[in-house]
Structures are given as structure tokens and as C-alpha cells.
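First, one chain by itself: the form predicted alone, in C-alpha cells.
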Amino acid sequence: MKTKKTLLILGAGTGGTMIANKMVERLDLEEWKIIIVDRDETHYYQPGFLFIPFDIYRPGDVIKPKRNFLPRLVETVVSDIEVIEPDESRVKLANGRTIDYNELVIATGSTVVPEETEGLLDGGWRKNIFDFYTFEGASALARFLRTWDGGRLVVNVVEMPIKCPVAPLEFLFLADWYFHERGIRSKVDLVYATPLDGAFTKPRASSILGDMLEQKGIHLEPTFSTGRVDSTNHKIVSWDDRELDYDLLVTVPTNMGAEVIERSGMGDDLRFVPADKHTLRSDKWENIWIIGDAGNVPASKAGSVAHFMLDVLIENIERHIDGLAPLPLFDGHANCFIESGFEKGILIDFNYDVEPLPGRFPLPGMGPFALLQESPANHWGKMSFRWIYWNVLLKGGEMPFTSQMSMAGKWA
């Protein structure tokens, strides 16, 4: 009987599920099987977690099981992943089981470790000191806002890179609203303390966002670069020994990659694996590929630019086993909705080399999503990708939009 040649994918979130299910239909199977590997069968709609503190959504509409994702034909195995041995081409798994590749997709994302910040999980964790980044998070902070009646709000990014870098200004949009429906926004004093030197990491999207806060009475306290935090006194204290007074902080804490991507031997200082932007192809390994959040590649780590990096992905897989040169055809494209409260949002497209324009989109002239400006119609657009994630992102469909970002309906 022929060996299969086997097509391994490390982690079953957005950009694992997505691989197996294009591949499975472009593979043949005859001469392939393809696997994928997850440590637990729970799926989890992340950029759901930013609705759970303000009751919008509940834990039910962020959780689903991952198999129902997943094709037949793809083998699921459930262990966490001991070390991967890319020169050998192979991965041990926790449950004793060695598997031999021939392709490797490393999707396995990034996390929130709180443990890096010295004294955020001293004291105040999970009393006045909050993430919503976890499932765990969000549902408690959601919990505590229930009966809080004002004080000062911190909202602190530690340092970059995150998932979704517009969630932070999300949740502190959604916070405002959240306060007014409430009748207490007068006592609540909303701060956003960041390490960057504006609102966003792109100049034009930054000065508007920027606005925004000023409008909603949203302090922002720029380079932040956070080193501690005093949970006794109530504080987060700067490297430059600035000084922020908190009631309640809600804390983006330090992502990093997997840890048995630092086991391996295979990431970055925050346990990314190294990639070229273009091809997503390892900078040391030819037959391993990263997917999502678990590569170093200076794109948002966001959903949406996972499902931009299929296609070219795909394509480079089967370049590299017809023994072609992959192409470098990712362009670092993100698209955003920002949600930015009293059922309205804001809509950024953008790249490596191109900000966030103002214009319409994905229509030339007809939208019917504005660019770079507050509509209604962002806002369901926003609460609409919940039901495109589940039945169509997660699956690998065709979205009305290409790779590669278009300048089509933009104003330069």
C-alpha cells in the first residue's frame, strides 16, 4: 500500500480551520491526508469577546464545537503539542504520538500573558483588574460592570503587537454607550493609555480616531509604555515612571505566540515564528507556513487578514509541492470594523503600504460601507460577520472581495 504524503496544520482556530477546509478540496486525497491538531474542541468567536462586558452578546453566541467546522476527510486529533522538530519534519505530540510531514501550516495563534507585566496578576486580577481578550475575561468583567457605579476606567494596552489592534478602542467606544444607557457616564472617567504615539497605528486613521475620543470625552495618555502595576495603590506605572490612577483597569496584556513555538526553538522574542510578509512562507524551513496570528509578519492580527492570507497560502502549498517558488502575493490587507457605540461604526481597508482612505466599499460610489466615517450601516456590517463567520469565513467561502487590497471607491 502507498504511503499518503500528510499535510500537518497545528491549531484549529480561525486560520487552521480555513486551510483544512480549502485543502481538502484541492489536495488529492489519494496521495495526501491531511491533520489537524488542537489542544481542546471548543471554538471561540473572538471578536465576539468585546460585546460580552456590555451584555450585547452572550457566552452561547461565542462558542461552538470545533468538529462542526472541520471536514470528515480531515483526521482531528485533540493533545496539545509537545515540540515540533522542523528539521526533521516532524511533531511530537503530549499524547505520546509522532507525526511525520511533508507540509507543515502553523496556525496556532497568539494569547494574552498577563504573567510578563510584573504585578498585574497580583492582588486585583479579576477583582478591579480585567482582560477581555479571553473567553474567561470578558464574562467576568461583564459581571463586575453589572453593579459598578463610576469611577475612573483605565483601558491600557501593554505593548504591541495585539490581536485586533482596534478592539482597546472599541471596547472604550462601546463603554461610553454602555455608561450613558446605564445613566452614570458623568461618573465614569474614561482613560486610554497606550504605547503608541496616537490613537492607531496608521497617521490618517489615528487623527480621526483620535477625534473621536476627544468628542466622547476619552482621555488619551499616548506613548504609555507600561513596566508595572501597583494593584495595591491602584496604578499602572510607565517605564519612564509616568504615573495613571485607576478604580477599574481593563488591561490589554502582552500577546505572544504559542508556547511550543519557544519550545521548538522556532520564534521571535514573543514567540512568532519568522516569515516572509509576502509568501508566508518560514524564513528558515521551506515546507512550513504560518497562518493568522502565529507568524511575525508586520499585517493585523485579525480575523478578516487571516482569510486574506488563504488564497495566497493555498497557492504557495501547491507551488511548493509542484517544486515552484512561492509567490509573493500577500500585501498585508486588513479590513475593520470598528464598532464606535449608539449603533454606529467606522470601516478601515488598508495594507503594508497603503493607510486607511476614506471612500466606499466593497462598491465603487455605492458602499454601501463608508470608509474612514461613522454609519449606521457599519454597525450592522459589524454584527452581521458574526453569522458570515460562522457559515462562511470559517468554511473557506468566497468573500465579495479579493487578497489583495483594491483602490476601487477610495479617495487619495
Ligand SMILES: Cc1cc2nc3c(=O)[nH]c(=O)nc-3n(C[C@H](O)[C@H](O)[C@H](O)COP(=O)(O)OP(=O)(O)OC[C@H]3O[C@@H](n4cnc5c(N)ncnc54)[C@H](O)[C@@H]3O)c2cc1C
The other form holds:
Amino acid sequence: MKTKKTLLILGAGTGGTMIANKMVERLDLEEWKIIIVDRDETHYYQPGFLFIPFDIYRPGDVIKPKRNFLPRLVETVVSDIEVIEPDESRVKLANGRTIDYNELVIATGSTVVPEETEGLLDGGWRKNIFDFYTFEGASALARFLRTWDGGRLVVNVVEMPIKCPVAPLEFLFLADWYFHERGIRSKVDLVYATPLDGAFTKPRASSILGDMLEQKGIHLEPTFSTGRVDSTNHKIVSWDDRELDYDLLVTVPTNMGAEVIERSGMGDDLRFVPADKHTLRSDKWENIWIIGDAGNVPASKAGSVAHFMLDVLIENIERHIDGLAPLPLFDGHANCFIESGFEKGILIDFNYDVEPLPGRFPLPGMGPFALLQESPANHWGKMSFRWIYWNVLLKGGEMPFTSQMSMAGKWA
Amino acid sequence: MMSAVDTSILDSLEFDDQNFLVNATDWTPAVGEAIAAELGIVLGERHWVVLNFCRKEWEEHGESPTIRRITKGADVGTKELYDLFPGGPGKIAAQIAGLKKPTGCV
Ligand SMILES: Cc1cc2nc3c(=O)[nH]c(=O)nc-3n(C[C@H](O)[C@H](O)[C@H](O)COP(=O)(O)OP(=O)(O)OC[C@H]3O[C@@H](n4cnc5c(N)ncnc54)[C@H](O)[C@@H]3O)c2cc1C
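Counterpart to the form predicted alone, namely the form predicted in complex with the ligand:
Let us now look at the entire complex, which starts with that chain.
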């Protein structure tokens, strides 16, 4: 019996799970075996972390066993990945196993690293300082908020880039709504401190979202790059010595790629893997590919982006197997529902070259969504994303979007 | 008295709507001095350590370095970097070095 070739996928989160489901249908399994490795048996629906602090979602809504989403014909290995040795096309696992591969997909995602900020983990951590980018942080914050009776709530983004760059805004919009419902909105000051010079990264959306912050009485503190946290005196201090007092700090710590990327000497300064932004192939190794948050490509780090990367990645891996050059097909397409509170939402759609624009987003079967504008339909779009995520997206199923962005319905 | 920097050198150059030089190859140290002057910054030796590093990164990788890249690569502390280029060192250093806005912001 001849030995099979190996497609190895590192990380079984959003991107890794999708690519496993797709490749098992595409590759000839007489010739190929597919192996996926993750240290964690639980799949977290990270977009749901946003709703946990406000008791809109319960833990069961965002946690499911990974095995429910991985195809039987893919070998699933539960282990920490010790090191990638790209020059030898080999990966060593913490459980002692070594796997040689022919093609490697890196889908190890990004994580928050509060250690990067002086003072962040001192006295206040998980007492009056919380993050909501982890399941534990979001759950601890939910417990805290249930009995909080008001004060100054500062949300800060330590540095860019972060995954889902709209999530901090959504948190504030939901907080505004939540405190209204609890009848204590007048006792809460809401402040948003961001290193960006406005509410968002792209100009048109930034000005519209900035207006929304103002209407909701949320104070924006732009160009605030957090240098350190003084948890004794409850303030954050920027690199240029501005200070912001808080009673409750909800922080988005520095986002970085997985530690194994650094251990393997394959990452940039934030442990992201340098890759071609149009082909999704590693800059250095021609049999290594990235999907999702793990790469350094200048697209938003979002599940929807991982989905749009999927088709390009499949095609390029297959081309490489056939000895062809990869095609530069990925255009940076991102599509995000922004929850804006009071059962409304906004939808933005953009790519590397075109910023989010107002207009209508026609989705067959789901109706028209208003772009860059608040509407109840957008809120229901966001809420149905959870169902779509668990039932369609992870399985690599057809979504009513195309991978490349369309200008149909937009007002340029 | 500081000697006034002649900014007329900028008149013949093309800038985008956010005031970044369109062609990085149009840049010379004198152009850098002039852009800095318009931003109210007088360039000293430490500024040049950063600016030269930015230019080198661009030549090697075709991109403006992020703040992290600069602090690691140019041996300048984050605090010092903010003192040198107040308001947003990644962006302002790139602007003075005649490069594009760093792409860290998406
Ligand atoms: C609060 C919040 C809100 C969000 N909202 C949205 C939204 O509304 N819409 C949207 O599209 N996206 C949203 N996102 C972003 C989205 O969740 C991520 O972009 C997406 O999950 C990235 O997928 P990934 O496969 O790259 O990484 P992940 O899904 O994070 O998977 C990475 C996997 O790699 C594994 N791994 C890492 N290192 C190792 C190792 N050394 N050994 C073994 N296994 C390892 C991890 O265990 C993990 O399972 C949000 C994220 C957050 C935090």
C-alpha cells in the first residue's frame, strides 16, 4: 500500500473547521489524508461573547463540542501544537507525535494578551477590569454587571489591529441599551477610548458610527493608545500621558497570533504569519497557507472574512497540488453586522479597496439589508448569524454571499 | 532661533486626501524636513533614527512599519516614540518619511 499524502490543518476554530469540511469533499481520500489538530475540545462561538455580559446569551449558546462539526473522514487530534518546522514540512505536537505534511493550513487564530500592557493584570483584573474577548472574561463581566449600580464605564482598545474591530462599539451600544432597561442609564457614564482617530477604521463608517455614539451620549476619546493601567487609582494612562478615570474598565487587550507561531519563528511582531494578501499563501513557504485571523493580511479579522477566504484557499491549494501557481483572488472582503442596541443593527460590507458604503445589500432569501444605516432587519440578521454559524458556516456550506465583494445596491 | 525650513519644495509634489505623499520615490530628506515643519515638528537626531528605519523597512518590505515594528527594530522605546511624533507615531512617522499610512488599522 502506498503512503498517502497529508493535508495538515492547525487549529479547529472557525477557519480550520470550514477548510476541513471543504477539503474532505474535494481531495481524493485514496491519495490524501486530512489531519486537524487543536488543543481544545470545545468550539466557542466568539461573536456570541458580546452578548454574554448582558445576559442576552447564556454559555450554552456559545459552546459546543468541536467533534460535532468535524467530518468523520478527517483525523482529529486533540493536543497542543509544540512547534512547526516549515523547512522540514513537519509539525511536532505536545503529545509526542510528529506529523509530516505535504500541505499545511495555519488556522490558529488570534488571542488577547493582557500581559502586554503594564498594570493590566495587577489588582483590578476581573474585579473592576474585564475583557469580553474570552469566554471567561465575558462570563465574569456578566456576574459583575448584575449587581453594578453605576459609575464611569470606560471601554478601551489597547492597540490595533484587533479581531472584529466593531465589537467594542457594539459593546457600548448594548451597554447603553442594557442600562436603560435597568433604569440606571443616567447613573452611568460611557466612554470609548481608541487608538484610532475616530470611531472606526474607515472614514465613511467612522463618521456615521461617531454620530451614533454622540446621539447615545457615549463619549469618544480618540487617538488614545494605552500605555499602562494604574489599578490602584483606577485610571488608564496613554503613551502621551493623558489619563482617564474609570470605575469599571472593559478592555480589549493587545491581540496577537498563537504562541506556537512565535515558538516556530514564523510570525511578525504580533505573531501573525506573513502571507500574500491576495493568494493567502505564506510569503516564505510555498506549501503553507493561512485562513482566518492567523495571517498578517490587512483584512478585518472576522469569521465572515475567514468564510470569504475559504473558496480562494481551496482553489489555490488544489492548484498547488496540480503544480500551478496560486491565483490572487482574495480581495479582503468583509461583511459585518453591527449590533446597535434597542433591537436594531447596522450592516457594513467592504474590501481592501472600497470602504463601507451606504446602500442596500440584497441577499437572496434573506431580503434587503440596509447598509451603514440602523434597521431592525440588521439586528435580526445579526441574531440569525449564530444559527447560520453553527449550521452552515462551519460546515463550509453555501452562504448567500459571493467571496468577492459586489458593488450592487451601493451608493458610491 | 531655529532656522525656518523651506516648505515650497512640497508644492510640486502630489499628496493624497489624507496628506500622505503619493509616490514614496519622490521623497528626499529635505522633503521629510518640510513635511515635518508643516506638522510643527523640528527633526532631530532621534527622529532620523526612526525615519531612516521606516524608509529601510519600506525598501525591504514595501510597507510602512507599525509602532511595534519600529520599537523592536529601531531601538526606540514606545514612550520616546510618542514624544518624538506626538498624536500617533506610526502614522506621523510614515507621513514624514513619505510612506503610506501603516495598514495595521482594519
Ligand atoms: C467578542 C468577539 C466578537 C466577534 N464578533 C464577530 C462578528 O460579529 N462577526 C464575525 O464575523 N466575527 C466576529 N468575531 C471574530 C471571529 O470570532 C474570529 O475572527 C474567528 O473566530 C477567527 O477564526 P480562526 O479560525 O482564525 O480562529 P479561531 O476560531 O480563534 O480558532 C483558532 C483555534 O486554534 C487553536 N490553537 C491555537 N494555538 C494552538 C496550539 N498551540 N495548539 C493547538 N491548538 C491551538 C485554538 O484552540 C482555536 O480553536 C468576534 C470575535 C470576538 C472575540
